[in-house]
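The chain below stands alone, shown as structure tokens; this is the form predicted on its own.
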Amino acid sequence: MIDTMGIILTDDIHINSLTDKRSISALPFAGRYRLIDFVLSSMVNAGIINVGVILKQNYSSLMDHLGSGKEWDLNRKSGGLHILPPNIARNIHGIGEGSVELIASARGYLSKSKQKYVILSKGNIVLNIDFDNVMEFHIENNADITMVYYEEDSYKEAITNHTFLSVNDDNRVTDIEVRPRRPKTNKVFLNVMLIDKGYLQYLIDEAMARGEQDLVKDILMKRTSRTNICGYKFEGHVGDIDSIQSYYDNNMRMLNANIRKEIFNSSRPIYTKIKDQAPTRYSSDASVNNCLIADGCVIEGQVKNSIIFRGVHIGKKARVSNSIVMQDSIIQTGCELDYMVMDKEVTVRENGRLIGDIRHPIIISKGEIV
């Protein structure tokens, strides 16, 4: 993709204790990844070599993960990965930071960047999208703004946290609904858009002058009739992570071979921070069925329908089912876990028994001993 830069907004969505000390964009996913890896890798795979990540809060884990951008080939002299700190001065004066405020805090970075277009995205989406197709659509439709959406058949079950688009036969966005009780369509905005950089700067400056805070509610909703806002339908797999239930469900979907093959597409790889660890060791008594297990683990018990991150030790006669166990956790001998979400470095003591439910998985905070 020529002449395009990327901006990723890290959100402050709170998911139980999992985001007490980390941004949701840094939330571990599928055994070895972080949520930001998916949209960042999609940008890199489209040839985007200038990406800014705008921080908001709890960002130390995210900064450690991204580092210099080496794993994404973004450690460059020209362009590369830019970590953009939050606007602390405005926070001190009590001015709320919506998306407008966050983008405005990156004015200097935007002005110095030479690219004509901007892909603007949140960092909590699991997908593998070809942004070249989005650009082709944008140009063909002579769009001022292209909003990427997907169609969700079961949207009525989780409508409170989504934005819905009405799109006509000419791909024109005719209406936008933010968190409606009864949405008129099933077209869910992915929080991904393509826009001319100069036009984005104009919209943000105008919004700041008017004291407006939200890019969608305060700017785009008011411009559907006088601006050529188009909707691009993404037909691939989408995981929109905004709650503990969506986090658990989308991890479990990675156990589906077809979904896994689509997301981890060899022609458009998903990159992440590399950690050199030994292969996982399985004892003669180990039993594993339908799992994702990262490297560096020791498996001595039974594991079924679970996501096991790097460096986890599952002891003898332990049984782990339908669970997510994050890095360096220890499940001691004789434990039974079912429908659990365990953060990093958790220890479950010998013969411990923790049973959740598919609609109410139990969360254990980082470093806990239970």
Second form
Amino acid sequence: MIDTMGIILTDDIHINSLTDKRSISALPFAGRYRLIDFVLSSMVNAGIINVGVILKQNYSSLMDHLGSGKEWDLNRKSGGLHILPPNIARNIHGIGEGSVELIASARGYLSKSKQKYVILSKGNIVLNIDFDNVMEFHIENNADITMVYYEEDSYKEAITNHTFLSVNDDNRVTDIEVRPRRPKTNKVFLNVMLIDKGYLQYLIDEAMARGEQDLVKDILMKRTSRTNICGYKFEGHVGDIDSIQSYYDNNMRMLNANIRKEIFNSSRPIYTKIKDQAPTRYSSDASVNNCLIADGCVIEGQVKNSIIFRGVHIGKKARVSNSIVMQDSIIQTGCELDYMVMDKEVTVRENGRLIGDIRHPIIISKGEIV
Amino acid sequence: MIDTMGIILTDDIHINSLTDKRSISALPFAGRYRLIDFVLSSMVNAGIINVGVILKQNYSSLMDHLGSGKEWDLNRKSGGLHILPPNIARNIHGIGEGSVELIASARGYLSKSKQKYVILSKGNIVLNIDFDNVMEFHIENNADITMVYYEEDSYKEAITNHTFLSVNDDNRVTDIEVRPRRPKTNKVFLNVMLIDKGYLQYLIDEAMARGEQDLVKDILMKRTSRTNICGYKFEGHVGDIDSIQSYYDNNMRMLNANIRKEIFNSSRPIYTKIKDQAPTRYSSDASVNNCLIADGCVIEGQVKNSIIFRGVHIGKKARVSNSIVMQDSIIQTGCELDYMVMDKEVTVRENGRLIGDIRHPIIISKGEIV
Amino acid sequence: MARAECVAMILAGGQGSRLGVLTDELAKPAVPFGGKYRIIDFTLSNCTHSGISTVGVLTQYQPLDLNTYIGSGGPWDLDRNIGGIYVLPPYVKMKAGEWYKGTANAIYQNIPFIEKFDPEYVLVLSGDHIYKMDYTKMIKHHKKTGAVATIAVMPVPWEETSRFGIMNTDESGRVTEFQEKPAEPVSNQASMGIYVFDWKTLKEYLIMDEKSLSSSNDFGKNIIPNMMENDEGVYAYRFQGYWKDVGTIYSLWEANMDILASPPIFNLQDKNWKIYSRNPIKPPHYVSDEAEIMNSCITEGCNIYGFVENSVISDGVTIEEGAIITNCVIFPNVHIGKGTVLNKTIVGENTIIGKGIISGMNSSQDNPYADKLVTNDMVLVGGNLTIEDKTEIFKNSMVRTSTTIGGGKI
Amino acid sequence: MARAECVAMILAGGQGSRLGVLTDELAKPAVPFGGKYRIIDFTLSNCTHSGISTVGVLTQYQPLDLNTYIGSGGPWDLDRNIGGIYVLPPYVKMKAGEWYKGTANAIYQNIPFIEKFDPEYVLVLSGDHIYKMDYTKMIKHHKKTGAVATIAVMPVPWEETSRFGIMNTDESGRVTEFQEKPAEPVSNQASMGIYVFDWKTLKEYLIMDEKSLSSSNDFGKNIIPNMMENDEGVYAYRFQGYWKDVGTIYSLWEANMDILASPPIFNLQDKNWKIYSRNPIKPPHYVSDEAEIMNSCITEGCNIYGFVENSVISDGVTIEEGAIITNCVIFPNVHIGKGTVLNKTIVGENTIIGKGIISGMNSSQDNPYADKLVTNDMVLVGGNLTIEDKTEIFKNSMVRTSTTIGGGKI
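Please show me the structure of the same protein in the form predicted together with the partner chain, now that we have looked at it in the form predicted on its own.
So here's everything in the complex, that chain up top.
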């Protein structure tokens, strides 16, 4: 897919203090990743060598994470990883609202790039998708635009933030509903689409000229009849993270061996920033059950049903369960944590006790000393 | 000097349209460089492996130029090149006004860095300085702060933007004058200083607490008696660029073999972004005299006393003299240019004629088609 | 090419035949160590931390894995514009090529490489030692004493002196006597095989040594004794800290165990002296509900369902339910089946160990896989093998081939 | 290690003895070309532009400069995490090492390297050709025809056919006849020494060939004929464009002149197919008031005070006042003194040419430096020499040593 470029729009969704100082795409996930790693690695694994990341606010943690793109093999002479600095300052959600302006701000980069196709995606989805299949589908269906969706029945019950597609037997998208009260279908748009670059440029220029804001509502919705918009059904695991609950639940899903096997598929690895941590040391007193544990930790206490990031220290007689403990946090002797999300570099002093609820995990902000 | 880190403050000086879309530190110079290359290369050649570039506005051309720091061998695992994004938005000149706030915005980076000393510099000086000598001087004189200056008699006549130092026989700075009507001395501060990192942090914290703005006026000037501030005399060539005239003149100075030999000293090379241009081709009709010509050009006409950047095309029968022609500009058949500064990607169509004056070189903005 | 004050030359050429099946198809410096490292990572990381960025790796034995492992040197920050890391094999000059004859000859053949960087000093290192050392301190010592050659030394137990080059020094630290593997040692200060040389002088000695037909072209046997004979300033630099030559299967195992001690005898988690390596691209390790892990090191990509004690588990290893792994060193991507019991066993990369296997638990007089390289009741299982279910492997075995018939004993 | 669809193996091992003094201490692919390139840059840049990012460079003759030149592969975008560029010397296996015996043997010895990447296809290239070629098109052609081997061919003048491997093809492009350097050629379609192979099949033939004691282990002489004999699908791929084997001093000079023609016969300034190289760190070139430059290429770091016509001047060259340089190829960092006249002369790197020298202007029956490798009235002056003032060098000379006495004739 050397003929395809990637554009990742980093979202503005706010999840409590977790996104105070970072974009949601930079949210730490599954012990050693950031959310953007998943879609970025999928692009790289499909042979895409030119990816633009459109940043908005709070971009410094994402810039720091992505660096020169070396870890994704994107430190290229031509193409490679492009971090496109913010030009506008409104809140933008998904690749819908305001996305026109955001993409328009990368117009120069788009026209300089030599690729024929663009994969447009948001940066906060956990998945491992083979874009080669999407491209094959796109060409077979002679599509102008291919929108990627997944099927999810549980959303029908709840009020959701999602966009739903109606797709007919010819794979043609016949209707698009944005945040419907009662969605007609169970086909949830993944906020991933494949489009001819020239056509995208044309659509964006048109929309800008008319003051239209929203790629989905203003552009795609109006064109379902005139344009061959197709829907590609993605059958793999999807973790769409837009709330503290979905963040917590999706982390915990990584304890499932089958999901892990699919997401961390060794033929399409998920790349992330290298930290050169030593292996994790377990002391004689350690007791660990059903956990995902990254490198560089020292485990001296009891850990259960938890996700432990790089460089965490769990002290003696500490009991950590159902929790997410991010990088370089220190849980000292005798502490007890249950249903907690500890951001980076948190310290819980001796015998500290922090208990959240399964329906309401509690977040401790980065660097706090409890 | 592995124990020293560099901080480059990019200036806000405005030079006509040349700095409309780029920081002055990103100004193209001498055929293939940007101004920041000189101080950055001097740092690298002294063995400094941790450099922070504090950006303000118009940072995208500088970010693009510096990239991952590879060309300066600064793509390091620890240290390396750090681009510190803008946090404040006022106009800042030299390392004086507003510099306190600017340095304070990099506080996190400063305290994370492991080095003991800091070299603080602005980014718009053409020079090739051996910082090892400055360090030796600093230690020999047991200085708290070493300010680097050069002697320049011509400034005495004109109203200047410069800071002047009085230095006694013990190399001690006894007085500092900022933009004096009639400077007491001919010692011009280069806006380069060496200081203990911890001391710099202390001074900045103090100044922030008191609402002080200016590193030179508010901090150094007040401390000349209490603190051992020394002045190191730099004897090499200095091109201080803060106006269109000084930009033009300093470019032309590069036609002098002795200055070129000093600045492009092969034991302390000046690094810059690599563009993989082929050698320049001269046609049978070319006639070139007293010019500096970069790679990737095609010369078919007459060029005299000029600086020609990478990828420029000078057409047949064109006559270019006393001019600066930046990257990828095209001067078509039969054109005449005299005392002109052509920004990047300018096209002058057939038989175009543009004549400036030696006291007033005319600028044509980037991308214009004349 | 710009100047480098000091060029490091790492001797990585040896076959390391005492490591048996581990080095059949692999240069010794590329042998895995400590869960996510290769032996050479320690020397390379020392170079990085010491600010030495021009490094030659001298190799001629099975360099392929080492070559692809080192690659552009990025993991060790050695992908530099000026200097950087170079793998240096023997090569053909005008008409003929010759293999490296000895340590000194390997450097001799690469004089043109070193000259490119016009260094003041050359640091000669070995690619198969486990240690953390700041070479800048040693170079500083070299400058201070005005030595022509400085040799790093450390005390070893008197009973082991016969395995080392032993040095006697005067008060100033100057070497007065040098014994290669002495029967009657004059001191217990042993050479660590780490040398700083003035390049100019070393070059002369290398050229001289090359002309002598009787020389074995070795630093310890020829170059240093020749320098001593000519009364050149040869000084000792005393090193304090952990250092281990992992030349035998038992010492490789021992060094792995040293990182497990509490507090560790050799600490890998020192943030000021990280050991760099080519990191595997794998997710965090998973520890199941049934698993028990005690006093062990586990790294990325592992799935642990069994019992692990006192062991070093490398990346990508799966240990199934009911397996009992004690005092083991498991190399990357090994799969260990249900109910298997391994003790004091080193398992090579990618090997599949079936179910119900017993290894390193019992002895047998009649052990066809006994190997004199495997001592101290250990077991060594080679890489890329498949060990069938219910095999028993006795103490002091080296398994070089797959066992395809179940239930057998080896 | 992840899979690569196609691995490129560049044969860069040859000594290139027909280039005389230029390759005494330098592998041929590292010889300078076109002002700021080395010969291998063209093949490497072709790989980059063709999206082939796993490249092995097979080398055994004086690889040092080539090795340091290639470094981490950054200039060609080949410093990749997955794949990248590897310099592959011969090495020692279990007990013994052996040098590369022929082109096929060089690939044979590196079967384990290629297997690491598990490729579908292997592209065999030569490191000493000047051309721009999109290998993806050739691979596409290979897939389309279902060939086992595809050989790139181009028409050569009939009188030169005896220097090449000549191919006859049927209508489908399948090779029906293959003649190595034929006296009576059946066609003028010559092999360019560029092959795409199905890796699986090639591996079988390599192993077979290795067993044959009479084989010279060469692609053109053994592997391809063996495949033809067994009726494997061997197809030709017709290449159109510039291609030159710079195997002789005269052809090296010719190829340099080809970039000067107007319009260039071989265009280096094509923005869609940049030739990448390790760029010198030097300022733009300076052209003085007195200088005259016509129909020439000049690059960074040069200082031109004299007259230059129809010449390729590499980086860092100084040409003093009054010097007259015509039809020359000057390698990097050469200094040419006042009033010196050079014509049809190639000057090697770092050589200092004094004042008032005359080279390539006159002939002499009694020319002690005449050399049969230097033809067509050319002169070749080696690198790192000093040519004293007022020396005269006659046509067809090769100068291998410095002249230290002024005014002499060589």
